[in-house]
Every structure is written in structure tokens, then in C-alpha cells.
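Single chain ahead, by itself, as C-alpha cells, in the form predicted alone.
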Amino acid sequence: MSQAVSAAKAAQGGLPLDTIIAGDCVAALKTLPAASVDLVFADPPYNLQLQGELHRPDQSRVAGVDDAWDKFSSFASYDAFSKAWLAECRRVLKPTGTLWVIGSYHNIFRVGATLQDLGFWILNDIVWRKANPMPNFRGTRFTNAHETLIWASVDAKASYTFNYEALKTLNEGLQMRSDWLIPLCTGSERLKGEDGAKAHPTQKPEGLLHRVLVAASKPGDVVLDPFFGTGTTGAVAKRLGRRFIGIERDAGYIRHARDRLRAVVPAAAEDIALTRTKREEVRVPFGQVVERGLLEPGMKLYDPGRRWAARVRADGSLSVDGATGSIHQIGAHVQGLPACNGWTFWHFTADGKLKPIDLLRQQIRAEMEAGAAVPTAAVAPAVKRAALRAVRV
């Protein structure tokens, strides 16, 4: 359960993970230890230099953002504000850690030069596009239907995370694009006050959120939102198993984001482990398969076709028609191909049915994820004593 605290308190103790900080930002991000934070997730005010109350076509009047915290004297002096949280927000995060930050054309550009004249590295910048944006009642300009954000490392070299597979899951098998389509925050999600007044005028939806932190995060890592509001980052952070550090000084704010959190389930462990890259993946080589019995020196394999078939050595190997070198290797044999991924290409006969010999793979590598040493005659048994039916030579 998270809670909140003053930035003196918080500097009393180490990092102070699940909690909420009570204060000016820039105070209390030099509380923070450095080198502490493995993403920050930053929604600063935007400046918007409105000019007069906006109404609608009806002449309802239209509830933007006036409030005292967006107001800036100068263009000078937001620039100053921009540049201190963000230093702040450099020496706290990890070599390995990103920034991201959200703005309009109000604001967006100056702080993005502001972050390269600290040394930040832009990796990225995203379009939010909003799926129903509020339309320009004066009639004298474009609607607008987006935000920016911008995503980038601590510097130019800097390994970072970057969860490619899973993003591409989450977008149905597709690389993620750079032009994101997201409804605003409404509904039930939309945090009211008593009133039936919006809680904060700037809510952003948990939909977004999800997928930067499914983006650039790990389960366990630390979350810094140095403008929390009302904790749409903490939430989405606590229901995806990461821990999450939140800074804000307005007390009504702080109050609607305790009892939100309070409120989040985590998910399991199971259920937020990230789709994987081919490189992240145990190595697995051919040669295991063969000495844990799995397959068997002798037996035959088959492209999915039976147009060729190449016999199993005891050394991992395969020979065919008098050639001989890796699953690889004779798989591009006898294609007449530069390549081959013989994982895919090659298949064992099981219950009358070709199957790959990746499946086999896929057991051993279970196995050794696990962390468990089963007796080579227990290794997936099933999968064995299918193996083992395959036509010998």
C-alpha cells in the first residue's frame, strides 16, 4: 500500500519505493539517491499560455487548464524549471535508465532541446494520437488531436531496456510504430470529486501508460513520476509488478491517488512476464538433444515436405548422401541454399505425424529455465518416447 510522505522524511531513509512524496519536484528529487531509478515517466505542466476563458458553440464554457501550477511568468523562466527537474531526473535514473515526457506544441519543443542540452540521447519521439480529441470551437485552427512524447537514454551510449517482442506482441505480431492510437481518459477511469468535477484536468489514460511501461521496463523496476497527479503511473506501475516513486505537491491530488492505488491488484508474476527476444533466450545446441536420448544416433529426419532425409549422428551432427556438418549446415545442403535454420527445417516422425525438432529444444530449454536437473530418461518423456519411434536407417 503506498503512502505518502514529506520530502524531508523521505530523505531520512533510502529509496523510497511505493510512496508518494509530498512537495515540489525539484526538491524532492535531490532527496533521491543517484543512480536509483531504472525509468521516469514525466507529465510536467505544459505552459499553455491560454488567452481568456474558451467556450463552446453553445456558450458552455469549455474546462481547460488554468490552474496556478501551469503558469509560468516567462518562456525564460519555464525554461529554467524545465532544466532543473530534468538534471534532477538524469543524476537519479540508472546508466541504463530512459526518461519519457509528454507534452503539446506548447511546451514539448522547448523542453526537448532543454533535455539534449543536458546530455539526454533521443531514442524516439511518439504521437500520441488521441481517438477523441476535443475539437477547436473557435474554428480558426487545426484541432488538436495529438501529444508528443519524447523517450531517450541517459546518453548516446547507453545500453537501455527496450521490450522489442513484447511490443510486437501486444500490437498483434506487427512492429510497433511510432503513431500511437489512444482514446483519452473517460469513462469510469476519469477520476471525479465530489462535485462531479474532473479531479484533475490532465489525466492521462492507463492505456497509455501500459505500453510504456510494457515498452521500457522489467517486472521489479523502479518508476519515477515527479508530477504523480492523480497516479495514473503508479497504478498501471503497481498492476504490472513494477514499484513505482510518485512526487506531488497538491493535497487534493495526493488524496485521490492513495485511494486509486489502494484499489490496484497486482498481477501475477506469470501474467506480466515480457514475450522475449531469440537473444535472451538459453542456447540450446543440437548435440544436447542427441545425448540426452531425445533422439538417438541413427534415426532419420525430414524436411516438412520428405524430400530429403538426413540421418542423426552421435556428435550432433547430420549426414546426408555422404555430406555431413550441422542441422544448419545440411539443411542448406541440400536446399542449395547460403542458410538454413535447421531447427525449423528438420522433423522427427511422432505418433505418424512430422513434427520440428525445435519441440525438442524447447523441452531442454524448459527444463534448464526451471532450473531443474531431471535424469536424462525423465527429460519429457512423451516427447521422447515419440522421438524414438522415428524410422531408423
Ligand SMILES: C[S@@+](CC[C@H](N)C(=O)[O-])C[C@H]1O[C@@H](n2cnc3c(N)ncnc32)[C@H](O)[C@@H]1O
The other form holds:
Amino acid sequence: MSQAVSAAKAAQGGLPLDTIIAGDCVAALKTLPAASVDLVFADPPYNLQLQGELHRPDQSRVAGVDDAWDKFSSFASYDAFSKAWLAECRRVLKPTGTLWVIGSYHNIFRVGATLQDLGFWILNDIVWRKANPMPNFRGTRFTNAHETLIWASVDAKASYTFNYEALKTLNEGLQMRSDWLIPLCTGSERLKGEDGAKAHPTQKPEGLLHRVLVAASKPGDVVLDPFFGTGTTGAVAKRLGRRFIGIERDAGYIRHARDRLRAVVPAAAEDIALTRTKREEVRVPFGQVVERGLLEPGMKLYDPGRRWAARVRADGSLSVDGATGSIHQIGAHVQGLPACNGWTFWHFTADGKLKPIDLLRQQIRAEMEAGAAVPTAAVAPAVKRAALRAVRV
Ligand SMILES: C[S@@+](CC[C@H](N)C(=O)[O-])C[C@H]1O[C@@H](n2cnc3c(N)ncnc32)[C@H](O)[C@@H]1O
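Now that you have shown the form predicted alone, what about the form predicted in complex with this ligand?
Let's see the whole complex now, leading with the same chain.
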């Protein structure tokens, strides 16, 4: 283990954070403490078993993966290797942690069976559909246009991080599906050597890692990649405010990864904070808006088209033409509907404009979350005065 690793380890209480460990991943994993990692992303050798050279129609040679690190003598030796690194990953994962492993048809079924045998529990398989796949030049098979990611928890009962709302936001309000259309790593993102050739034959796109880390980790979490290559996992982890541990045995790839990581600027904390789920938000009843004096009894609330006006009551209910009820009930009542979200339906007047009462709820939430028991008159004078002015006219 390098001096840099030892120093970082000492500083981090046994965990070499934001460090690349040079060496074999099984041996290196054994040096890490149990239950210390939040997420493993593994892009292991695919055992491609390429047979002969492949050429394009113009006779240029396709640079396939024919590196020694991808070669195994038999399926049995590949399975033994998979079992060794997967078992160590399961040991270092926290009970709440998850494993992501990516592969192609050459290896992913074997890896999937091995990880199930070890007790991992598969949560999803994700199809990474390549927006720009390489054609099947010989025309003998389908275009091989996807790879598969297996996402697994350490056992069937584990509770694990899944940032459902963040993914939905990433997908413009729609639930994220298990088929991801993401281009291959090309252009300026693709690392090149001094000779202009690709620095690594299987560098993964940062977009793929971005989605994985947004889905299943939190800022500050420890992300481990036992097959670090050029450090794609580390680069995205650093940018998103996660800590990383990389393991790689090729000194050339480590050099590329180090240079790459040095150039990554972490995003500001406010830009990586997770979108809260509805369940995680502090509950604020409408009565609290009245109690806090943001709206006063007798003030009027309107629908966006000013067709209906309701009076605010001291107990946090509304009244319209003799009917009283919650903001939701009265909203539904005036429209003749079975249900209504009163927070977005009813509006108060401020500076001559209608604003949804949800803004007042958000303001109270922000105060509560900041833990500041600041008097209402001090925190919301603009809203309060504007609403008062509107009602007194
Ligand atoms: C598929 S590549 C990973 C590429 C990486 N995801 C990236 O974006 O650059 C697999 C990497 O694992 C490394 N490797 C293979 N066997 C290893 C082992 N036993 N221990 C550590 N690294 C290994 C290889 O040198 C190679 O860089």
C-alpha cells in the first residue's frame, strides 16, 4: 500500500477516503473495515473471450478489449474471482448499503448468480441502452446496444437508500424507469494518452455514474469502486460531494485517474442537497398559518380566477356562504369536486397579486427546519402586511 494511502487511512480512522489503492482488489478489500461503505459500484472484467480480430467495412481494426486483465482461463476461474471480490464487497458494505455491478451478456448472468448465492438481494436490473452503440460489423447478430447493471442490497430484509423523489425530479416529474438511454463515453470526456489513443478501453460515461449515485447515495456517503480504471466513479462522487475509495492494479490507469480527479471541482452543498419526499417534509396544518398571524381571522382567500372568496376563521377553517370546513373541503365544495388541494387552490393577496397559501406553509417549514423560533412579525412582515392591506381595502 502506498504512503499516500497510509496517511489518508490514519487521518480517516481506518478508511482511506478519497484515495486510490494500488493493487489487487480482493487483497485491498480485505484491509478495509467491515460495514464501512455505503455504496459499491463495480465494473469488473467482462471476460469477453474475443475470438480473432474484428474489422470495420473499411478494413480498419476495431480496438476491442483484449487486455490481460480481462482474460480468465475458464468460466470456473471467472466465477471463483467473482465470488472472492463480491464476498469482500458484501463484508465492507454497511447493512443499509447497496452494490451496483455492470456487465454485458458475457458475464452479467454469472455475476448475478454468484451474488445471489452470496446472499445479496437483487433490487432491480437496469438496462443501460447505449444511444450510440457500435454496429455489428459482420452482420451476424443483433447490434449489441446495451449493458446491464444489477442493483442489490446486502440481504432481502435490508433497508437501503433510494432517492425516489430526486430521480423523479431528474426525469422531469416522471417515475424513473429501469431502462436508461445514455450515450457512450466520447468527445472531451474520453481520456486520451499522449499518443492520442483511448487511455482505457472501457471508460464508462459520467452520466451513468451520476444517475447511480443520485439514486442510491447521499452527500457525504462513502462510495467504493474495486475496479477503478480511469476513476469515473471517483470523479462523479467527488463532484456530487460523496467520498470515494478506488482500487486499481494498473499503474497507467491510476495515473490517468489521479490527473482526472485533481481537476474535479465539488459542487456546492446547496446544489447537491436531496429533494425531500412528501413524507419527510414537516407537517404544517393550515391552523398554524393563522396561529402564527401570517393570515388573520376574517381575511379573504380566493381561487386563482377569483370566482370564489372564502373567509379565514380563527380555528384554521374556511367559510363560504354558511359552509365551513378545512381548506381542502371548502375548495372541493365550491367546485363541486370530491377532493381539492387547498394549499394550491386558495390564494391570498399581496402587492395586488394573488399568491398561493402554500407559500406561507413553505415559509413556516423553512423556519422550523432551520430550528429558528423567530417571532412571526420579524420573519414575515412583507407577507403579513401585504395580506392585511388586501383585506382592509
Ligand atoms: C472494466 S474496467 C473499469 C473501467 C472504469 N469503470 C472506468 O470508467 O474507467 C476494469 C478495471 O479493473 C482493473 N482490474 C482488473 N482486475 C483487477 C483486480 N483483480 N484488482 C484490481 N483491479 C483490477 C483493470 O485494470 C481495469 O482497469
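Worth saying up front: this structure is predicted, and the values here are computed from it rather than measured. Numbering follows the first chain given and starts at 1. Basically, rigid core = biggest C-alpha set you can superpose within 1.5 Å across the two forms.
Positional change of K30 between these two forms stays under 2 Å at the C-alpha, relative to the superposed core. Core-superposed comparison between these two forms: the C-alpha position of D321 differs by no less than 2 Å.
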